[in-house]
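So this first bit is one chain, no partners, the form predicted alone, shown in structure tokens.
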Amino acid sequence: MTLSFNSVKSEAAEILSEIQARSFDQNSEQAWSAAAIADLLHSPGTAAVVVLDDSDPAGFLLSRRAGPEAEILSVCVLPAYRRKAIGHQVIRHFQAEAKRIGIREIFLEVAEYNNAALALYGKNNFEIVGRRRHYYGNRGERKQDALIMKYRVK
């Protein structure tokens, strides 16, 4: 596996909603559509990286900076790509470029039951620092609080 990380604009905004809800339960909420994703990559400050893994694409993560800070809004992984570490080593890759262009803290929003996003977000020194209430689940199901969670570039 060879792994590159590349910078991308609204016009990967199809795949990027591709990779999103293949990552994500297909009922779920959380799933962007392109529209979404490519209006979101015209706001000032919001900007996409893609993990490829030699030119197949693996996973992406979105985030927005305002001033000195950053904000984590979606990291996605392709179910055939997990637990390969490409998770984190995306999430190395951002906080490396954060520091890079001066932003001094990270945030991110965690569903508080999930294990798998919380172990990455902890083994890449994310400390929860808030909660908001009732804040995730599809319509009709028991919603699930969010952890806030920030990360102190260093």
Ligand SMILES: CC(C)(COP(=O)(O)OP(=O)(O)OC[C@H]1O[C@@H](n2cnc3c(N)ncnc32)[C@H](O)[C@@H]1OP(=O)(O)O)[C@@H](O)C(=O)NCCC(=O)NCCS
The other form holds:
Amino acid sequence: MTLSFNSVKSEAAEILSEIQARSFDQNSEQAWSAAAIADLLHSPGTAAVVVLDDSDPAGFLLSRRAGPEAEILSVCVLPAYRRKAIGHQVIRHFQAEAKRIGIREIFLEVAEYNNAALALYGKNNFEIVGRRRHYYGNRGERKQDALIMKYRVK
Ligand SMILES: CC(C)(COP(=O)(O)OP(=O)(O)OC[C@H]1O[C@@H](n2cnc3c(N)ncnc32)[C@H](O)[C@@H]1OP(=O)(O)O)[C@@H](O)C(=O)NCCC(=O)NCCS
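Show the form predicted in complex with this ligand, please, the one above being the form predicted alone.
Next comes the full complex, this chain leading.
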């Protein structure tokens, strides 16, 4: 496996949307349309990194910067590529980039029962700093709180 981390713009919205749809459960409200992702990537401070295995997409990380803070909006790894430290590496890549450009804190939201993501973020030194009650599950899924996590850039 030869991984590379590639910054992409709104032209990649279609592929990001496809990776996301294949990464989340089908009915998940976390799968965004290509148009919604393209809109996001046109807005200031938003950035995306696609992880390629040779030339095959394996996952991505979508983020937004606002001054000294950044937010991870979405991180996904395709099922066939899981548990190979790709999620870990793309987050570390983003943490290093955040440090390089002077970001102090990185925030994210994660569903309370998303054990894989919680373990991944914990391993990368994110701490739980808040909770939004019943934030996920408006489409008839089980309602879940969102946990807000923060990483202090060091
Ligand atoms: C969460 C996700 C990005 C993890 O990607 P990944 O590349 O498989 O993660 P990694 O291989 O880098 O795992 C790093 C660590 O996270 C934890 N982890 C990852 N997947 C896990 C799982 N299914 N169960 C428990 N812990 C898990 C482990 O601590 C793991 O370290 P280890 O393999 O040494 O035990 C991936 O499962 C995914 O895309 N899920 C669907 C989308 C999603 O929920 N995104 C996050 C919310 S936006």
